[in-house]
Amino acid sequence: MAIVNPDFIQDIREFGADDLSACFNCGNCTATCSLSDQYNSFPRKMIRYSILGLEDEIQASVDPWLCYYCGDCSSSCPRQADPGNLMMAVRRYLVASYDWTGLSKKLYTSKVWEIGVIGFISLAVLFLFIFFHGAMPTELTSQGGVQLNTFAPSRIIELVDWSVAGFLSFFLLSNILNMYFKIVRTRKDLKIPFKLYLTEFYQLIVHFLTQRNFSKCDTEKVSFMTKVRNGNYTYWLIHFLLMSSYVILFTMIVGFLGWFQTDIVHPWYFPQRILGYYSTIGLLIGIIYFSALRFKRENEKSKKSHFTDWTFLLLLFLTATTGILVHFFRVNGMPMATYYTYVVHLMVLFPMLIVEVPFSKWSHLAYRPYAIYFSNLINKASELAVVKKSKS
């Protein structure tokens, strides 16, 4: 028997969503859904078990995660109840529900806490290098660069990294084998081969790589440059820039900062270089773009933002300011500017990467292929038990 929680309609308003109460469930926000199918309907039945209150029914879909909010749902419904920015909602509610420590709720639904965590832990960075930080040499090494090294050591540093990537790695997979137990485990009448897990893993690599349903989201039939043009693919392809940038500098800094935080000076063209290069403009261009959007909201997707998406784009923002920073002052032998901007870098990299990728916002970079990864087990196990059947 279904659990009902009569206060749910409130409680997802804290996430960002709006009063449900104009939705009179005609199903048009289905029907101009491209990416809305026979196995996973959206996102009509996600409004319905909000208003419902079906909290343990919300857990166990996959739903919201398969929608990339192109906004032509909240477009076209007929009473403005806003469907595409429900969804958005119920994947921040729905990562609050993974996460068995409580912090992602704490953090999505009170500014306080928010600004709180961010604060508390880049004073502890602070704190640590005002304490522990090696020698400040002001001249420069035989191959002309800041010794950088000397002040914030790269073993030390790497150690440092490592640490706190177990730490992301810990929370962000204990909470997705909680998400794997909502959706699959919960589904005790349906029986999952262990090839299945297997051969659909493929599956969420490539998504995770590509993002590419991203670009299938529109309904337009026009030609490819129409498209472009009107910004579909320029999204996805934004959004894929954003995403491997960060995902290049994360395993530059946690896997190789030894070889990526160097006192040489290499030229320009040094693969070091380039792959810094290529990440800081990405995480530029990305910043800028998505911004934009949202100050201009001239489109459903960028209309409605919730604090935590400014303070995503704020972090991110710093982030990459800071180190192109420390990296002119470096390069140009600036010796104390380096270090103390180094400080700051960090100051604003550590939160973003504690608060943001097991609990936040890039979470959902784990959580969406994840989720496709689990419908995709589902959908076949169940035509597999379907043809099973027929044949008995």
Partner chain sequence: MKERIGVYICHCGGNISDYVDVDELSKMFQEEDGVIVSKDVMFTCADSNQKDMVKDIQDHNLDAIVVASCSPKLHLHTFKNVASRAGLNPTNYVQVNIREQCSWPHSDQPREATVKAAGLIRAGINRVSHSESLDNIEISVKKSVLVLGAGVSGMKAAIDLARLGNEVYLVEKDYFVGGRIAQAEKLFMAGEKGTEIISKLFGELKSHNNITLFTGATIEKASGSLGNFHVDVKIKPRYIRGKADPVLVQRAIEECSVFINDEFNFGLSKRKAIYKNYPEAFPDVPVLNPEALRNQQEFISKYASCFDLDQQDEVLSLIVGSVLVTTGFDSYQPKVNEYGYGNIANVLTLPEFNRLVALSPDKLIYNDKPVNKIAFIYCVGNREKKGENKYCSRQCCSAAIYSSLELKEKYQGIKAYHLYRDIRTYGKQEILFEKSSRQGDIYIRFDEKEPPVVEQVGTSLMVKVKDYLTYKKELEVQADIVVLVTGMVAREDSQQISETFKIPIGSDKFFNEIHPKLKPVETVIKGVYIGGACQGPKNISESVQSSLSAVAKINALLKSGTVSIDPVIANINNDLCTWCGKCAEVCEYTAIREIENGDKHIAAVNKAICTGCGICAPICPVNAIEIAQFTDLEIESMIDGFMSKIEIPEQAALTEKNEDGEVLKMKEFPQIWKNIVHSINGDKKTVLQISQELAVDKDIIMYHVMTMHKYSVLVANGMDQKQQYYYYSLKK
The other form holds:
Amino acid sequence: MAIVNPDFIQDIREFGADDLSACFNCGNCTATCSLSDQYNSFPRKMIRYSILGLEDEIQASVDPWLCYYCGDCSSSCPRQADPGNLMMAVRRYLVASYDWTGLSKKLYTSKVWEIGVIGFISLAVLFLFIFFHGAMPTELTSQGGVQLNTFAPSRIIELVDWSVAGFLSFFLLSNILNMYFKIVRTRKDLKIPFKLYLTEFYQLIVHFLTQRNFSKCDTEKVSFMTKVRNGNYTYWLIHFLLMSSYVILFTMIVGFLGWFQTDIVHPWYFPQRILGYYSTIGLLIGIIYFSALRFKRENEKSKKSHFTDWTFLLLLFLTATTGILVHFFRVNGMPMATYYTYVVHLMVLFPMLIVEVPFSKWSHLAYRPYAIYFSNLINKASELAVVKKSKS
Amino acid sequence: MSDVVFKPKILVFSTDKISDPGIDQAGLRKIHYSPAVYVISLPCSSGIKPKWILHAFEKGFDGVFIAADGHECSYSPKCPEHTNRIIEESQILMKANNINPKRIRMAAICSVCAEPFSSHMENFSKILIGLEDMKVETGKVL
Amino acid sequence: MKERIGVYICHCGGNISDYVDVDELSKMFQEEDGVIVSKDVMFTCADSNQKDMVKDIQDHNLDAIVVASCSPKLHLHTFKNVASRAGLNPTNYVQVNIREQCSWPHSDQPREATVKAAGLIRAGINRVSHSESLDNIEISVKKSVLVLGAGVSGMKAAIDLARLGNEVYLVEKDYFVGGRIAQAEKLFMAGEKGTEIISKLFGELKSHNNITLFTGATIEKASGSLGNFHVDVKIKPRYIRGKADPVLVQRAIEECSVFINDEFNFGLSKRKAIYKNYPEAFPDVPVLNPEALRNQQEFISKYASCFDLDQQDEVLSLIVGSVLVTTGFDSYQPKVNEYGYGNIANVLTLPEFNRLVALSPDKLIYNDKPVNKIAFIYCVGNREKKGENKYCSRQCCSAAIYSSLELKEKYQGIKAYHLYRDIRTYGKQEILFEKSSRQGDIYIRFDEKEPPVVEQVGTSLMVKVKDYLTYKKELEVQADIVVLVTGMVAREDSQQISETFKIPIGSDKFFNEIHPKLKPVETVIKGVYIGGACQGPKNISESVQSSLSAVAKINALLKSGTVSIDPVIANINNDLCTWCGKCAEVCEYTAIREIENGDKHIAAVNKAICTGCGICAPICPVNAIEIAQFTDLEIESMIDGFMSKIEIPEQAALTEKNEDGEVLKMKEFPQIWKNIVHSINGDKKTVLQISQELAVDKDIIMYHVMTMHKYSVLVANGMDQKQQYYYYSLKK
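Can you swap the form predicted on its own for the form predicted in complex with the partner chain?
Below: every chain and molecule of the assembly, starting with the one above.
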């Protein structure tokens, strides 16, 4: 039994949903979706749940994470109810519902909160620098670089990084645990053998690294080369570029700052520099590509942008450009410029990490592979149950 | 043409306003049925005289089919009762004249019942072919 | 016996001649006894052939004709008129259907089709040879109409009948006119007020001197037939004196302290024992309930100049030419505990709920509790697979959705749930559904097998429903009021009206028309018409449309003062009849009565009433009844015709199978086609040119050229300079 809640439709609208009331349940969206299958049927189900306000059912669903928003459903909707956009809105709603602090919901539904929190963290970083920054030597190293580690010793920043990482991991992991309880443990009817948890784990890694389900959205029956030429893989490629750049930078900055942030000017072929260049270029290409799509609004998937989509892109863009500037100024021996840019860089980097990673858009990096993992667990377990039943 | 298949001759009584348009519809849509089916259209199936039915059998018809209006009849809500009574009376007459009472049939045919009509004809033909006494009586080759 | 018969067999372009060897048949029937003329014709219905037929009938002095072409539903009247034009009685013409019932269904077996066609035509010849010349029956009619029921359909019909110069008697059972629409506060789509429409119509009613309105009136009995119905109308008293001072009456109403149940508001409120349905109700005279005021002697005597409790029922006898029944419908009344109705206080029907809304101007409060959440349950008492009412009432979806839209406009914070089976907001009303859906009304679909369950939980209601739109998930809907969207059912008193006027009732218990498409307002009783929702569920516009089409039919019927009816009626053989009464028993129309004929009693048929259905014929134990045009001789001769031996040379039968009729396979073209082909002869010509050259009317040429084009004998070849006519040339 589920109680119908007519007020929910207003809530989901705040997360960016559109005119879903227009839906007349034809089911074209689900029929046209190439990812919807016998186990996970969407998006119509999510529309129906949203209209009826069945929050428990929505929170127990993995479907929004399985959608890669190709937009086929929205373009084939006879009522312009925009089911694809609804899936994105529900995804935001889910991020908020996994977050037990409630901050995520505030960030998603209120611009004041979003800007306030970002501003607060920025200012905190600024004040920390004002009070605790190191000396600002103007003389250069023997290689002609700036002594950045004197101004901001990587050891100390690294400590801050690690505590931030610990903070982020705590929230993100507890949210994932929350997600696990909502999705898997609500299936009281299913017994999931422990072995499955282990055998299915590789899926999580594969999907995290490749996002290969993007390819399932592509149902065109033409040869691989034609698809390459037609740009069928561009979106996936750039998304991959952006994702990998982000992960590399994140790992280097948060995990190995001592190695990454040095005063030595390494030759270009050193891994720090190669990885750094790859990632910054990857980030920039990604940001420009996705921003352009969102500006042009030609594809179904880029037609509608929630304000949090823009803040994520903006923070990422600022982080990347200030990072490049820091590098440029340091290598070219411009000490004061390096120091100030460095402060600004961290003023965007920290809010970006703290707001986006556990509470907002970035978290889909973690939730999506987990959702696929959970959904596989459930599907395999129900298959086993069916086999068992038929045997007995 | 060496056509030796026995096609039972069926006389159909239809009604002007409902079942005859239904039979027309079968033609309009080129739904085939046996060409040994002949139709007489009347205002209402309650007006068929058993005497006519007997006459048809005497003249060599193998079966009589009444395409009635059923409850759609615009003349009388009791139309199905009357038609049933006529069939019962006819069957008594038929028995008295050594005619198998199974050789008369009735079904309601609506004004768009093209397919039902053709399948009724097919079924009725099969039933008539299957009747033991028919073979003996008519001596026709199957 | 007719012995100078003309037989015309139609090619129908190729529709018939592609499968049936009409050529051979026409030759065969030339040899037939009694047949003078036998022809095969490209199109029997073509003007040119009709002219030929008239000429043949006159030249050869034919006494009967048989046309073997398409279904009689198409051209029966065409050839009846041909016969009339030639001075032949139309009853001496027989149509044989060799297209719909021969060439088309047997297009797979051309030889058998030809044999069957021969049998059919011979049956037609046999039948026509036994045909008798019958004249139409003429009846004189009175130019007056009884309109039964003064709802919107009846009022509108009465006004238009009066405007057309007919005397109209409008009889209403209630004390006030307007019927059901008075109870609807606003009407979809435009949102007019029902009561305003009634006021407007009543104003028009009063402006016509030839309308007499009876309220509180019912039909006591009716007899007679088309043109002369004798109707007794019983009028209940209002107990208010005819010449009472309205001011004094008003004062009496104000002073009256006895309250009775307000039926107009379904008991949602009380009204005084001297009342009008609603303040502006017409006629503007209140009604007094004598039962309720029995113990108020003082009050009664105080206003003795207004009240007259001794008034009695009055019966008036009327003679009318025609009757229009517009008695409307009843709203389905749910059974006790159907969705909790009657047991749970806050379960109402839609009409009741609409009254509640009409009575609540600012806030919607019911049973002292504010109402915010409303659950509508659709198809109550309708579309029952196993129950009695199998039909859909088709206006209730729109009505319920319109109510929910109006609610949201009238009150604040209303949430509406629609528990439906299928939404049928057909036509323009789809806009209502669109609007309601887009503004966030929640639609939940259930199946008849698993209907919603309404339960009282604390002070509010809980509706449990399996939603077929959400994978049959069990949902719980919290509601303050559950509204049962009830359909229309036949009126309780429709059985009685049916018995009075002999109107057939269908399995849905509504009155039956003759034919839903072609005779939608006529009943089998000549002169009795039906309009509005007494015939089946209709919305207001559809009701008025049907009653107005009945007005047109009635006016056409009465206009000339006489009526001509088909001679297909039962005839009694006076020599055989010994009066057993069985025929009179089965006649649905009381058309048969007993009369004295010399020394014995026999049956006699009222020609004006008899419909020629034939039910009486087989029941007669002495076979004394025959239906004109369906006599024993005619039917039995047809059977003989079917079975007569037919010799068709095998090689002559067409063997090609041609389902599509792509290529015309004619042995020869009709003469005019040959002339046209000859005239064009390798050149290209317009219809005008051919017409001048052949000296034939251009419409006839146009008709043939179009047909030749259709059968690919000719092809279009550009236009003339004025762009008026196509050039045609021969197809290579």
